[in-house]
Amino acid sequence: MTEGVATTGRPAVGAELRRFVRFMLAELKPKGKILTPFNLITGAIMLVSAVVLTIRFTKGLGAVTNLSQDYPWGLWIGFDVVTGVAFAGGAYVLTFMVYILRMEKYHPIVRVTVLNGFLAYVFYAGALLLDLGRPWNVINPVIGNSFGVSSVLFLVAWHFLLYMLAEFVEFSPAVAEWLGWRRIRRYLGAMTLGAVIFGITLSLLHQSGLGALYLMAKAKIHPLWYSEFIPILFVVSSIFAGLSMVIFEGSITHKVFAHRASRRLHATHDDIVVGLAKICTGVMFVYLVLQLLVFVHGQRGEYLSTGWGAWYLLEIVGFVAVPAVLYAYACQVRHMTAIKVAAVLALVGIVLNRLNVSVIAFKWYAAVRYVPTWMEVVVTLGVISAELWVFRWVVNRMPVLDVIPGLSDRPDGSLEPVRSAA
């Protein structure tokens, strides 16, 4: 009997494997037009980036960057990692709101936000390999070689790795639904809440950990940006940075992938955006108060009359206070365009803050300053372009903005049959 089962089972397994291969080959085919302005521009950027990276990995960092012993960290760290991780903060904030606080209104955008966060960590953390002189040594914290357990970088490395795993688990139910693995989907759904709690903890730790890296550079960062409270400021700013990115990307995604969005998302999109804008308003005013306390505590008033003081005021007033007020006004009158403008201004403010801490105001006193080469800029744009291509591929195929017919995704990660209103 055992042999009979094995004999009849082999053809079934083979047929299923062939079906899976045909399915994957069909999914790999492009959907939509190929020769579009977006594809041509981003494709050219990625092609040039590939050439630059080939030079980088064959001839070294000095061949394509302006990095040196005095400036070992540049644009690839300051923007791709330090700024990119702040932009990905929307994932941990939104999962906390939906899975922990049970704010059901935001449930339709959970998956796309988690996908954005996961891809951001994969690509921006992957950008670390570009900046390491010996990229193969990135495995050292994982395999236990040269453990520096008291190092902030050691903690950040493990936080990154574990958080990416947590976000993959959070998103994995969508992958199982796409592949038609309903039984596996139920097991993965049951793991969602635990992954969310674990991921929120890790995210808070590494958001502050990135700020803690710069606590050791007190003598190198301009006093207007250095503070022993940098870790706290990084965590608080990651909340409104992440939600502003959700508003910005979500508004574009809602238009570009309107054919993939569920009816519930179409019906509640504006309410979701206004709700997120209200949260951003409150958090940004808290951030402003914290910045004021740090400014007074550090007795930084003497620097305001300098050029660096004007640059500091531009960041704080122009790209924190102004978007905070604009958010507040737009929420009151439900002005969607104003909310989107406020989101863009807030994101620019985060870019300025992170780059000021890590690049612009770093060694501000030096006679020769670091300025990224055009090749560094192109590679950064190439990383972003590649992320957008993967994001588009996933959204066009997996149930990210819609739901599987006949099933409803519950906030606890489980599935239940959809019941008609009748």
Given for the second form:
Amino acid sequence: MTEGVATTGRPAVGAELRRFVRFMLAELKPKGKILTPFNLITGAIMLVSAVVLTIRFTKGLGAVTNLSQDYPWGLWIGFDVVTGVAFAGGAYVLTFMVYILRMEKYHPIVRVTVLNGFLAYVFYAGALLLDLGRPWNVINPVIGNSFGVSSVLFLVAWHFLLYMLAEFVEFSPAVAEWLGWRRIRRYLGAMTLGAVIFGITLSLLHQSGLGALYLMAKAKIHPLWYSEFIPILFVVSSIFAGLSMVIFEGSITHKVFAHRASRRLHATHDDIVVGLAKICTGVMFVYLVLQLLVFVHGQRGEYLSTGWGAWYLLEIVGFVAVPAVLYAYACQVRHMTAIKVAAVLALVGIVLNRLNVSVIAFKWYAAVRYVPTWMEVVVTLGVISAELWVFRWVVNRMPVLDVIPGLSDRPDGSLEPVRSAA
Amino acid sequence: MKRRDLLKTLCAAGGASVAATALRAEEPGAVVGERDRLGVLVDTTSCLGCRMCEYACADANGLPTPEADVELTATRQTSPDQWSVVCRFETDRGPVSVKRQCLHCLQPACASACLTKAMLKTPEGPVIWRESKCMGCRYCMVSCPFDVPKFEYDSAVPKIQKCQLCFDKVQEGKEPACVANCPARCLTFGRRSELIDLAWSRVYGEPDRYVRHVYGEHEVGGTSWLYLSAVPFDQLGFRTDLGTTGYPVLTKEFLYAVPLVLTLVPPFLLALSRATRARDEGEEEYDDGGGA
Ligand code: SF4
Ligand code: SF4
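Got the form predicted on its own; any chance of the form predicted together with its partner chain too?
And the full complex, kicking off with our chain again.
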């Protein structure tokens, strides 16, 4: 924090402001090479997305999507929102482990996970706005002139909003450290536990709430995926979805931002990953048992011999049972690559499950099926790209990967020069 | 019930089970006053398939005039431009024409799904859509078991379109446009309770002419539009697998659990975090913020 606003003494406000502006300008600039393959590809995707979205907002949703009267919700809801939020579940699980259960081992990755979660909500839940036909009315259920309290969507929308706030509070100490605001930093730090407790509660509710949305589509979702227990299945699977995402993202972040990570994180990263993998194993077996109970309870046996049955088995066996076993095995022998493979398989399983409920097994009887247009896919990729850019910008500036427990300040000296562009 | 109870116990948000039991005690039955709601009885045995109702609907609601030269098929659908369509089905007893539109459910899925109350069940009976509230999320479309609400995908200022049961007219005591213009008197407008009596008196009066089923009397908790038929309703493209429970019940358990989770989980987490605190840790312990 060389350039931060000094908190010792009382320099003139004007001078302080000028220093702050200079600091911000310097920080806003990209650090590192600009013309990297990653930047070129994601940049192009975002440009195309911007064009597509312009068409979408001037000509209507029909101009760029394959949504229809039969399929009112497609990729943008089914993947961006429903799947994206499940992937962001790591934040509430990790804050629970570290701040409530005090599993100190996982402390080094809390901040990056919370950042990931926060950005995921901002971008993926934000993608909801792209899908709204009349987004200018989005404030209606918030400002209170029309509370549709009987609607699960009302609940989910509110929880998204509040949860983003909670996650921002959880992350805010990093921002204060970056700016060198020590006193504010202390107040923000004191709010962490409250935000964590609030955040976990909200997460349980909206992770299950996303599933509860589909309870209303009783007559439209294939019986292999519809049950009154969708909310419970969604909440349980969000635990291993989130943690698998932490493992997967962590393995990439750890390489790309190696120069930013603290020595402690370097030293304990493998231990942390193995620990997370163990938790995933446990939760996945619980999830499998739940799925089995729901299967028996719903008397779904007769559907197994159909094509849908095969598709269902692929999801449950191929992408839940197999990664669960692989996780268990890899933890035993401490095989880091196998853990990563298991994480990827588990993530694919979550994508399958969420898309099955929301898109694929939705109106499974319809004559004309929904398949997203290339434009819907590009916008989805564009949303992910934008999130990655912001993530990189933050990690390269704020103390996210390189904090030392107990110290409120980033150790300036130990940092190597930043190499990746942001 | 056993398995369900077991699953309930396993529920991560433990409070839900309490809520579920509390709920079951007061399973919502008939909405108070619903027997007085306005509705329409459609007697498909006397429908000519002349489509006068389609024209009357378009005329009354400022929608484009329907094309004159169309073949009546089983798959015709209402659309953003057309709230009412006549379909034709080949049945055991020859071709039958059926008018389709919003059924104006007594416990509408669309209205309970709507987070802005844009979809509203009026006390008079019609389920209406209010432009100034709607945010275009299309959850009503996902929820409606009859796929009635239609969305204007080709507009930058899209609306949800569906039959409003001529709300303005019925408020003034007039008949809906389709009913007033049906030359075969196949549509009857009135209080729902009287329509049900009328329907059953027709069924009992001419048992050979009708099946013993008034569609909409119990389906999804009852609808304001009721149908009579000579053949089983599945031959007329009606869904007969929807059950008799009102759709709002589907998410009620979940919604009941919400306040419980909100009040029970935070103190539990707080207590847990207290319990795990090491003795020697001081007040400053959270000062490492979201990080470290
Ligand atoms: S038929 Fe559909 S749109 Fe009409 S009231 Fe019932 S749920 Fe709503
Ligand atoms: S699209 Fe409009 S009417 Fe339908 S649920 Fe959403 S806000 Fe309500």
